[in-house]
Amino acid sequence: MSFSVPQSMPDFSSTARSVEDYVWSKASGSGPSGTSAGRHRPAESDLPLYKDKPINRSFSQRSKRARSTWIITGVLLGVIMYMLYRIGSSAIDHPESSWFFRARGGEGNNWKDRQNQVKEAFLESWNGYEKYAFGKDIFRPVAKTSRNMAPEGMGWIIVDCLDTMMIMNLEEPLQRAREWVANNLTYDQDYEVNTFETTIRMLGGLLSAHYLSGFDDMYLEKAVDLAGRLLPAFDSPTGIPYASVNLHTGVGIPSHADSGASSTAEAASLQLEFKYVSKLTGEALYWEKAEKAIEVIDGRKAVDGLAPIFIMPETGEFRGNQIRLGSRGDSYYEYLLKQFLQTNKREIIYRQMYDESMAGLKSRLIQKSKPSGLTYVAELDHGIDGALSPKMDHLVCFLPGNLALGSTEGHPLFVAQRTSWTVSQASDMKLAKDLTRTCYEMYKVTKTGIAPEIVYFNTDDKITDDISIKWQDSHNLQRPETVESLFIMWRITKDPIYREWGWEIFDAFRRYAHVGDGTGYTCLESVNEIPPRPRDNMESFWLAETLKYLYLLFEDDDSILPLDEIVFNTEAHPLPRFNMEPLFKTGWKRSSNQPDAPVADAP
């Protein structure tokens, strides 16, 4: 039987309470180990059916026709029977582009078989990393070597793809990373750490574990402690988080770089897991803290709500005036959108927020490549004023899934339309499905079909390629923004087109990403070499978020973290809705007379 999530919900009445009064497993039939012992096991994997056949009909002749009415009849049936001939032989060796394949009703089958390919790509990678690097946050699995980041280990790998086997239903591994976790992960370590990578592969992947595993109360005393040695990152003058901070002295350290500002992105990108914490443990700090730097951000006021990449936490002032959705920039405005969905669309001051930023960026933002028309999203080097560069990183192919999921809240299309669709909403899904397409070429353009780091659009209408790629960012970090676009569009549109697209990024990567010898898959140096020269790493977001969103892709349940019940944070850890009332409330109100933010100078 397929995963599904927890039908129960942890007890969120009382405010004093500790993290050993959560035990919910007889509601959740959780074990005790954390394995869950009470879920289902996963049936054994359909072999898949194999693609339709030419039909063969036979006739007979009668006698009493005429030998001209015989003779027609016979080559119309001939021509027939070998039309249907070359229409099956076409479905057996191109299913996923085949209409006859699709309209006899095979395709089903054909995603689970798929599905189960994307298990066993999964089920390689872990095996490698177990072989060679268990326990160790970066893996080589080329050269089959690894280290730690913390003297100790921060379970980078290990914590991040947690949820990943269990929504895959792997049961023994899980149950061997669990008691790695349970026995061997300690934050007590004299390290510094950035503040956002820490909080959404970490404390995200802790507290989704916390919540797939039917509250396995040792997931959430791992992320209680992490999140209380995170904390004192938010303790700036104005409190927007210090880019990182130390684990056990608990001292918040600016940035090493950019003069010490921190990216609007991490700054605001921390909101959905501490939030979450409040929830769990009771205590409005972790909420208050979080919810502060919003507050600092939209009191600068930026124009149309697209916010300066960097944020000074000792002024609160943004430094320089690049804008972008791309690196720095991009989860900003996706969490302005989850965090409205997580408190179950009772916090719309975020919502504000999230559609001024949006009609922001259609107004300043989208353009048009030439000669296809393919639509991208520039960027503003020089401020919200200056020229627009075509520049797009691959980052930013987020945003058509969070289009969609803005637009529907996370419902199916068909059932958004029916209620009170708008013209607001018509044209985010517009342009969500325009920017996957854009996207998807992405990938085509190149050699291998995987797509670079960074492209360029063309606006010169002498040159016929749309798309550019510069050698220096041709490579390949195994980034999933793409393939989570498509889970968001296929699950709310149901057009399979999503799927096949997903399935070629797929095949891709299999085909020149994949370790000969079964170790796994690596980095790319360049996208545009055959062979192509690995840039060995496995990241964990491969397993985090690349595979899972591509498992999800392929899964025909949508009852398995339906998407208006839950939201992905930005490292695809699923974490559920819930209501704020009564512990806790929006603590801040958005100022319409508050002057224009000063922009710090950058050097």
Contents of the next structure:
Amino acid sequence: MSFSVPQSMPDFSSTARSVEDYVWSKASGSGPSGTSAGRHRPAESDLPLYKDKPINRSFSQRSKRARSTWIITGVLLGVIMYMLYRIGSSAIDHPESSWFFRARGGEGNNWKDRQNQVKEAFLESWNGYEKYAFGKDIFRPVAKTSRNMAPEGMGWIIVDCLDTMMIMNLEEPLQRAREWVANNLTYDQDYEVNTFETTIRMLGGLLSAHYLSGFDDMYLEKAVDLAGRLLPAFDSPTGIPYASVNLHTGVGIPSHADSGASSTAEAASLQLEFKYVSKLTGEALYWEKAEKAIEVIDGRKAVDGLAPIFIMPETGEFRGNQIRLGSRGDSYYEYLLKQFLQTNKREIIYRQMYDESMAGLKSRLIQKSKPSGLTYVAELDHGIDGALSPKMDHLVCFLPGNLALGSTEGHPLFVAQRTSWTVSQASDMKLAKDLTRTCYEMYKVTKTGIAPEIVYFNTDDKITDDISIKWQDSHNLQRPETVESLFIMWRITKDPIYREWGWEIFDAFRRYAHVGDGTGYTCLESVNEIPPRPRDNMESFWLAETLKYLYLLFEDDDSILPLDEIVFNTEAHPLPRFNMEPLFKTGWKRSSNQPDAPVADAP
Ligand code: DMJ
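Please supply the corresponding structure for the form predicted in complex with 1-deoxymannojirimycin (the preceding block corresponds to the form predicted on its own).
And the full complex, kicking off with our chain again.
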């Protein structure tokens, strides 16, 4: 089997897709040609039925033809470049002063090489995992030990990084990973999982692997099985998902902490995955359950779109009044925007909610530190009218990338500015730039050059440091949010500073988080100790997100995973944008007095 990064995205609106939608609308009786005389209407227990679907084979064939053309063009260009280089360097004794050297950008033009170094870091981490922990959910690279979370393992690390291997063209390890998934992975286990984490990492990972592999049904089969096992999490009186669910018994379980409340981010960051399962299976149930959660949250009418971070599945009421864009709040805002993008900007309701929240963010949470005036996002510990806390989680650093994505909808900045460029778009982009700088500074201020989990910004005129770190917050968990934003900022603005910052961050990981004996990279106890003590663990998102985003940051070809054609889920798993018609629609309306929004044009 040969894997390569797709040169074009599958097109759900293609002729093949129309046939597919037709077949599926007939089969499910839910489309425009609804009645299905003589056809079997699938009951819920019949899933998965996707095996019967016609598959858009032309995608991989098109991709092969495009590859051949690129290879020939690439070889020719390579020969020409080599000849020019020889001419330039033989004419002048000191090549570094030659026109050709300068034209290449001097020492700076080494992004391919840097990208390869990221790939090597991935391979080293993977090889350590494969040698000492293959198939296990948790890997301690220093002790070289491992263990499972579920009795038979969840595929926690393997499934989370399948698509990174595809993107990096790591064919052999990918084959071994695929075999493990095909032969060893079962989700039929009497085990209670976190609904959100399992959805974004496992379901998202399988869906993305299905998509990037050119629709390998093995991954989809596992995904649909898992989605069915996760669905009972939504069976609360309100439709707000429970924090956990037992994969075998199919029982949703309220959080054991927080008085049974679900976190708002967790309840509202399942939609991209479940909606894509609906699209692939033609079965509306996943869609409906997932969107219901957003309807309930919107019904609580959070002031200025800033939702408290806990919500009760039993009543649909917020619990407490803490508001933040860090832990338990973050991806609620991310998925508002991305739901709008995922369905090709048809579901304007999510764009409205997102815009409302971003306006609330700007008016209530954005602050400047002293003395340097770094822009940061404060928290509200005591409700919307309470005092601001200058604490910011590293998790918030997803926000600059998200703001940039919302500003241009994934298009390059110069394109967006040419077509229509509103005050609000410009303001989102400005904030995105300012916050990206702040997130970078969170790395620069530490002794290792690696960011801690949480920082505090200074608001006092007498203190000279903008950023301070409490010892209990000084650990690093290999989190991706800053490099995620750097990647998006680079793609959208093309300002090379974002690549340079990403390289500095990667270099700091190599210096201080590298285990050193071929087992990869570890979390750290404190980013302000040299040498740092390992917090012996490799997070699955080190492979799934951090290294993937760094690799993509150093990729020159923007047609690889183009931001205006795909959406990354919150675990960095790319999923295609698609048209929801004819089978699906937004099944709810906002209860607040929102003006009717114009219907967005399909792209
Ligand atoms: C990941 O699982 C996801 O990015 C999630 O949205 C936040 N936490 C981790 C990474 O930090």
